[in-house]
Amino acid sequence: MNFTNAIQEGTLKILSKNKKNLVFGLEVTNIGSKIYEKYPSQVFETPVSELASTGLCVGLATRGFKPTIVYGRVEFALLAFDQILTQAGRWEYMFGGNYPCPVTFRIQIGRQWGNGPQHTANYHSIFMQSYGLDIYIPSTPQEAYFHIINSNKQNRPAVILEHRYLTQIKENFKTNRKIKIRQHTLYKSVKNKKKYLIITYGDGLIDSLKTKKYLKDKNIYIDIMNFSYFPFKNRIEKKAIKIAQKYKEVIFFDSAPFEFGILSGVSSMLKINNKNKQNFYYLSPNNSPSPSAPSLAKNYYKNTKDLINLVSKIETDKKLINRKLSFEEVMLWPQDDIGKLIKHK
């Protein structure tokens, strides 16, 4: 199934489990909405008033319900940040830890061509520095499905940041099994080769996997560390830092500006008390909003070509890819079967 369908199937699963699991949001009851057609008494259309709708969900969560509220754009969620960050995120801290507020905030985020400066921002750092919130950033359909399930199982508030760039990627996986949600996944190339590591998250994984596949055919082997879950108490586990410190060349690959972002934080944690000699490289957009014009936007985000040429420059000081990528390759939603990319060793 694709990324969007995985989210839908995960939502159907939690709605089927308990009538106190509810869904709110704009256009969630539209014609063709599978969740509304199957569970009309648990799915509610909200007015264009994000602060009020979010306040309703926070209130329900404190009264024994487990609501999910959906925001079509992160900019709409900004209107409700007081409820998300101050109320839901700090609720238990205000009441001695025995009064949970298990609400889930599903927020679409990130790049989409033509959306320009206003609707392509990420705001990851705001969420990462917010107390009390579990943060999920799925990179694959399987992660998207199980993140929905896991956030509903927990008795605390959660934010799921869904990169809209990933909506059409596909993956074959089993839904009828238990899975432990991991903070990060390590995609390895060859045993005992620990020279190159790409560290990424969200929509950075798919370009990283394509890079891994391309370079393997050139006898250059890289591993990928992809972060997808940041629990509220321990955002980055020590195990991930210890693994990353074993590599000589570490590339931080981000679709958001690097400065003060998620990977900037990971980078600083790697540098602290690290006695190993490591070279760090950073690939991300400039610290400015994405342009509106398609001709400019396609040069804003870094991609597989940039990753490949960076690695090849480190290796041989030569570019392996010289051709220009088309607008479709750079900006349109990828249609790849990510399961096949993951299986490629």
Contents of the next structure:
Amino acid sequence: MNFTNAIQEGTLKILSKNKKNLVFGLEVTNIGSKIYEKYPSQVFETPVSELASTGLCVGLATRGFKPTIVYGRVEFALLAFDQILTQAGRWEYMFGGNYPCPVTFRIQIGRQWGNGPQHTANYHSIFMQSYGLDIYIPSTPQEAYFHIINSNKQNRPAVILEHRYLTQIKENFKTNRKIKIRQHTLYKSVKNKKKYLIITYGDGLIDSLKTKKYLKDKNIYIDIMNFSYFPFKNRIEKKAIKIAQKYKEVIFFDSAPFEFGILSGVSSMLKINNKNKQNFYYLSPNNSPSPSAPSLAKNYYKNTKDLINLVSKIETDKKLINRKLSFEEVMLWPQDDIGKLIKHK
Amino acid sequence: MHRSKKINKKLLLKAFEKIITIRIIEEKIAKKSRENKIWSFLHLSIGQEASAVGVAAATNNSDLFFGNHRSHAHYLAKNGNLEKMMMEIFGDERGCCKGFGGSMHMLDKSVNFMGSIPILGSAISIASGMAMGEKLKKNKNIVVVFVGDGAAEEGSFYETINMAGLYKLPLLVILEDNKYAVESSHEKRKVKNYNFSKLFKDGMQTIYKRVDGQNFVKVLKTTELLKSSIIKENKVGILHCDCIRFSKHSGATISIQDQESKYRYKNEHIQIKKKDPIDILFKYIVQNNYFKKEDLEKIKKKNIFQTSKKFEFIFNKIPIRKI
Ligand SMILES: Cc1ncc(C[n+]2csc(CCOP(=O)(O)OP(=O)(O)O)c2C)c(N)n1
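With the form predicted on its own already on screen, would you show the form predicted together with its partner chain?
So here's everything in the complex, that chain up top.
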């Protein structure tokens, strides 16, 4: 199933489990909406009033319900930041505890062709600094599915940041099993040399996996550390930092501008108490919004080619790929079977 | 005017005592704050007690209340725990929010006072969610939310009135219109001839009533009416209370300088003397022969004395940090 299906399946699952699980949002009851067809009394179309409908969900969450509210773009959720950060995130704290507010904010985020500066912002790090919210950033359909299930099990507010870029990637996985949710996943090459490590999250994984596969055929082995769950108490595990500190060449690969972003935080954590000498490389867009025109947009995001060339430059001082990538390769939804890429050893 | 079945000697006495209690407690909080330099944010309800007490008297214990930055009166009117409120305000960890909230976060779930929050416009949408909760649970309760005239200018206020109407939520909005947002009057904030009634009644299809918020009996009767219409007609109710804030917007000041200040309407200081909710209710009770004037005077004195004693008793339990 693809990323979008996985989200739908996860949502269907939680709706079936408990009548107090509800879904709100714009266009969630449109023709073809499976969740509405199956659970019409649990799915609510909201007016175009992000702030009020988010507040409504916060209120419901304080009264024993578990509402999920869906935003088509992070920019739309910004109109509701009072409710997300100041109310839901701080609810339990400001009232002295014992007053949970388990609302889930499902926010679509990031790159999409033709969407320009006001529909593609990568504001992940705003949530990282907020209090009280669990943050989920799925990179695969499987993660998307289980993040929905897991966030629903917690008695806390959660933000799920869903990369629009990933909507069509595919993966086969079993939904009817229990999995322990992981904060990060290490995708290792067979020959574990602890030389190259790509650190990434969200839509960075797909290009990283393609890079790993491509370079393996050239006998260059890289590992990938992908973060996907940032619980509110311990956003990044010490364990992950310890592992990453063992690599010689560390590449931070981000579709958000690097400065003060998630990976900038990880990068500074790596430097603390680190006895090994490491080289750091940063691949991310410049600190500007994403442009709309294809000719501009394709140069904005870093991609597989940039990753491959960076590694091969470190390795051989030569670029491996000289051809320019097309707009379609960089900006259109990847349709890869990420499951196969993951299994590729 | 609607004839209330609730109004009787006992209820009036209780309300009279409640209004006095709230007044005395807040005056004492203000005084202690000044004397002891207590660094707690304060927004006093002094002068505006009748709307809180009237609405509480007209609704049931099982109806939920949700408040704003100026909610001491709302909390006490709903029978919130006084000791826990004082402790929260005076920075004691035994307070209603264990010291994490402060005066702008009142909470007593045991009496269905579901919280109060100081971000303007936030409360109404959260309360609408609580109202949806009651509806989905098939409870017959309504949710009452207190909103100032300033907060009623926030986008979320308009959004929520529409949305709550769309979802037919049992929501009663008490618009406490004391004419000012901090020190800025309506004229500075609204278009000329801004029309609440047309907007909310005709435009937004709510049940909208405007009432003298200083007058307990009028607030009570109108709230009763509104509550039954909200349930019968499946519409949102708005009770627009014209109130007078006797104190400064925030802090512990209740002064003639503030009451005569230029930001206020002309002669408001005279209105303040004429429209004290305590005096208005006193007059009503005497004129309708529930009590003799002398007896009610005695009751008032006794209540002031007892409340003061209670306040001191609680206050002495709180270790006050002197700076
Ligand atoms: C969103 C937001 N903007 C500004 C403020 C600052 N502020 C606190 S109280 C207040 C005035 C509120 O006026 P009103 O709603 O009429 O209530 P009142 O204080 O008169 O009871 C303002 C502007 C705030 N708390 N929240």
